[in-house]
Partner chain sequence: MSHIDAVTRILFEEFATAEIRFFYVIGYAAIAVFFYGVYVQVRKYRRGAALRLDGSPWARVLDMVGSVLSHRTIARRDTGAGAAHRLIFYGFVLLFLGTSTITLQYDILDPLFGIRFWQGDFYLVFSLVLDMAGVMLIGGLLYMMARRGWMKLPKLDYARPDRVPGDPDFERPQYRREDWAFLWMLIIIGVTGYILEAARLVWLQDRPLVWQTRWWSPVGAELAEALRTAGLSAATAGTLRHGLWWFHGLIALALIALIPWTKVKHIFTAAASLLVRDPLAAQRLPRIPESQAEPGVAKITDFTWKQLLNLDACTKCGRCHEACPARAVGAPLSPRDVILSLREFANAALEKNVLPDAVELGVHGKAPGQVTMETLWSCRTCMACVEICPVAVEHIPIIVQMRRKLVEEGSMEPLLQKTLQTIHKTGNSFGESRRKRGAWSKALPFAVKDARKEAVDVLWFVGDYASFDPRNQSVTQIFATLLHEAGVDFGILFDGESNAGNDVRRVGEEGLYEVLAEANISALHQAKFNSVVTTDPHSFNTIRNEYPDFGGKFEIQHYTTLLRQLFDKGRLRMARKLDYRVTFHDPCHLGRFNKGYEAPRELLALLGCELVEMGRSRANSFCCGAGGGRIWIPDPVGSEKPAQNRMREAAAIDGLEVYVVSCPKDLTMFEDALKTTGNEGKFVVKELIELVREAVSHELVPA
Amino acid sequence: MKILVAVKQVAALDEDFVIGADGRDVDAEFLIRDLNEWDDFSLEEAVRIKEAAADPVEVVVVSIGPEEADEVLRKCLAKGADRAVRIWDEAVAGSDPIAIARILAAVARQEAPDMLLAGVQSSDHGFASTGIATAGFLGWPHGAVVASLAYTSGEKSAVFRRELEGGLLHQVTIQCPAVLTIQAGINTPRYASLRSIKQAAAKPIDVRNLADVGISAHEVGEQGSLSHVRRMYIPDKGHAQLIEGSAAEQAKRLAGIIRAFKGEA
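In the form predicted in complex with its partner chain, let's see this chain only.
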């Protein structure tokens, strides 16, 4: 029995950041990197399934990213993942979520897990599509925004509840293997002590390139993506004005503004 957990190293903005020279991202020097918040919950969910299981369960974390992403993989190992896989190739840079999903699906085919868990979204780019797209490539059933999960290792299906608008819940039975995207708050992620993180540093991280997972360079990166980031910028601040005075004065002033806006002077 195996659970694959897709994790991402996300970036948070440091104080007084600047946009990089190409104008398409924040200068890397101003980014503070960490494990994506949602992925912390999905990893916790996987580890709990493992801890509750009677038979052995392997939790494998996979991340697509450069060497510095090892840091979050180590954190996952410290929290109870058994194995960590990282996929990287220069060609991957510039991939959109669909291209990333293509790689994840390839890894999933190799690993053949009973369940693939991913976060609902990443806290930096927030596309909320990688997990679902992976299910699409694999042709597996999927459930998005999972707020509670009942799954016993070895079972053929799982029951989960997903959040809908207006406080509604959707209770769903899903056949395994399946892809679930996990909502924050589904559990309380455990604390990885620095000591356990240091110990995890001794564990190997299985680094694979595109060829290892059977993907060619043109399927990923800018070439393999249908969307491209054109520009990243800080928009000019809007203007707001508080209109004071009596109701009549305020109404008069407002009417004046509307007229001015319509060009009626």
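The structure above corresponds to the form predicted in complex with its partner chain; please provide the structure of the form predicted alone.
Shown next is a single chain and nothing more.
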């Protein structure tokens, strides 16, 4: 049995940062990169399934990104993944979440896993669409915002629960292979031991380009994406004013502010 786990190296802002010259992203020198929080829970769930299995289970992590993404892949290997795959091509730069999902689906077709796990969303962009779009490209059933999962390796179905509005829980039986997007808090991700970190550093990472996974350049990047970043900017800060006086005086002052905002005399 095989479980494919999609992971992403996300960017967090340093205390001080500068918008890049193109105005579409933060200058890379001011970004701190790490494994996406939600993907950490996905990986832990896959490793727990492997550890509880009677038969061998292979956990494969896949990431789409340049060479610097190897750092998070090795982190995943240290936490229990068996293999790591990284997809990159210069044509991938500028891809939106749907184009990324197209690549993930191509990898899944090659790897033929019994289940594909992904985080609900990424902490940097937060579109929450890549995992579900991947299921669409594959034509697999999917479950989103999974808060608990009951699955035994080799079974043809899994049972999961997801949270709905109003505190309701939605319990679903899903046929495998399937795509599940995992919610934070479903488990407690483990820490990698020093020994496993050293072992992960020596493991190879399978690097593939678009041709290797059967994707053409026009299907990804900006030309293969239907959404584009127009600009990134720091919004203007507003200001607050304390209205003092009696209740009547405060009401009169507030009414004047509203009239002024509406352009009334």
